[in-house]
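The chain that follows stands alone, in the form predicted on its own, written as structure tokens.
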Amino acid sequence: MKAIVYQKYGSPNVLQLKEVAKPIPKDNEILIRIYATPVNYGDITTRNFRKISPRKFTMPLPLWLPVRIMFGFRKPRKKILGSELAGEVEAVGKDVKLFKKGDQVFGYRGMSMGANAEYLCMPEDELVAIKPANMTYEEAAAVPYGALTALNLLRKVNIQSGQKVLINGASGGIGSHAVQLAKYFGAEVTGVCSTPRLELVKSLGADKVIDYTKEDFTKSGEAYDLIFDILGKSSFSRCKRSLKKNGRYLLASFGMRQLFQMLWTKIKGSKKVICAMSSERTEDLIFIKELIEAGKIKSVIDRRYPLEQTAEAHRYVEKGLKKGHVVITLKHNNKT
């Protein structure tokens, strides 16, 4: 079969169509014929992830290490980016009860990857779940990770109808499904973002958008519940004020000085941090499913490139100019 493989850290042209092996699934695991799967920030960090200095890091200083092991350290372990998917169950091991052949699937992989490829296996019991039926392939793809992380985290803070949102990069993975989330549990949602995303934002269901690169949002006067800043680009100690008796202040990017912060927050004062790791499951993942067949969820699609070509949607989403998913798309006999 035909993938990307990259066998030493660097830009994207590290990036190579081979062909490799075609997996066969194990008693438990079903073989996915993929057709979709996006680019992520996690493509483009682990792609490099040999200049992720502890530093860089965006997740505590602690994990710096045995991710790095994990990754490889001189040259990567794991051979194949792509850590979502959307595809067709081609093949099932005598074991699995779940799926079927011919069953239309959408998954994550997280760390494991392996998603750049024209098949993967996944055990049955993994991050995978039957496609929305009213979603495409590409659309159902840019789904996974983005949802799921969206979704653990709000429910770490106990989201409630009527609070007042703000949402720091509301236009990524995560914040474009933040929104729209925070929207279902019935949340008045501000969105942060600069001027080129400001219309996909208002398209997600914001009730207000502030353009970062002309207003700051921190000196507006408005007061929130929750503010949910997705890379750390802003700080509590600017948010504080803009934050409501009893508001959070929600991070799923964040180092030692914010674990530091939520200590002491817990101690002292009315207003907390909270840094939260998500833990997915795969009744999340129904869950998501159901609402977006419930119209309440949806992907925007930015471009589309074919899987010879994933060298240069990595360039694209670097260049950071995209508004909506980058999707790698992949034709199995004449079928996209």
Ligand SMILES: NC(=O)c1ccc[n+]([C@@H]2O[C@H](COP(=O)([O-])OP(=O)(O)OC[C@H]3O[C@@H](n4cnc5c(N)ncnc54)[C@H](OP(=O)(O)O)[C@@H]3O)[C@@H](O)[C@H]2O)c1
Contents of the next structure:
Amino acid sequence: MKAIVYQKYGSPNVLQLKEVAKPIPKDNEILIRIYATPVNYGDITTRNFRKISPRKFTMPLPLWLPVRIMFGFRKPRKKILGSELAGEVEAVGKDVKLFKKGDQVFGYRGMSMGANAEYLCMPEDELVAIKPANMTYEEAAAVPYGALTALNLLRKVNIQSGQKVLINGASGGIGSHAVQLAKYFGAEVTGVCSTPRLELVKSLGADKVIDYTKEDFTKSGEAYDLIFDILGKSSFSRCKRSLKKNGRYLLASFGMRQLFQMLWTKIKGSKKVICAMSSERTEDLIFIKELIEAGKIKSVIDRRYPLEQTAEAHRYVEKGLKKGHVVITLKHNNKT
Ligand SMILES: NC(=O)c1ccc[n+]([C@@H]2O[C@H](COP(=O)([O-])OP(=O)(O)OC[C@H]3O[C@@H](n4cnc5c(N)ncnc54)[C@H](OP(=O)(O)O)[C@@H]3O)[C@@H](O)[C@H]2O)c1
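Just the form predicted on its own so far, so send over the form predicted together with the named molecule.
First the chain shown before, then all remaining chains and molecules of the complex.
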């Protein structure tokens, strides 16, 4: 089968189209014929992980070395990127009960990756579910990472109907789903992004949008129940005045400083810092599928690239140009 393989860390040029062995499903696995796999934040970071110095690392410092070793210190351990996918079940192992040949599925591999290929095997009890009936493979493939992460983190702060919520980084993989999920939970949502993506964030249902290149949301005089900062571009000291009493400052990317702030605010003051890691579950993916079918979550596809042009797709995403998702599409005997 064809796959995009990378043997060393580096620029998109390291991504090479190769012929590799087609995987064979184990007894508990399904073999998925992949039709779509997006390029997300994880792909870009993992491809160039050697460049992620402890200072550029978006998680607490003590995790840097273990993560670096896990991914491969000098060269990548996992040679095929791609953490999200949608496709069709081509074969099932003898113990598989949840899926059958011909099922259309979507899924998330997390750090296991491997979806930039024509085929992939996944245990049936991992993050894989029947694809939403009202989405194409491309649209469905672009959902799991952002939606699962956003859902998990919003649940950790117990988001409630009627709350005022601000999402900083609203146009990205996590933020675009956080906007839609916060709306689903009944919040009044303000999305913060840059000028080219204002329309995108509005189209996702944000009640208000703020262009951070023109306006500092911490100086608007508005106060929120929840400020969810995806990239951690703001700071608690600046956001504090924009939080209501008992307000939460939720961070998806954080370091030791923010962890200390979380501990400190746990014992002092009504405004809390919450640093959280998402822990995805299959039932969450099924819940997200149901929300999609109920029309509560949509996918905006910016660009599609064939598998052979994966490096080009990485260049486009890396330049920060995407408005929505960038998806690698795969053709199988003229079926797409
Ligand atoms: N806690 C967890 O469990 C967890 C899980 C997965 C990932 N993460 C973290 O999440 C982050 C990646 O998020 P993602 O996948 O959503 O990234 P992404 O798809 O690359 O999107 C990031 C967005 O941030 C926006 N942005 C850039 N500079 C900004 C600024 N100064 N202010 C506000 N927005 C800005 C960008 O768009 P604009 O130019 O339009 O603003 C972009 O759309 C990483 O730091 C990763 O470590 C955390």
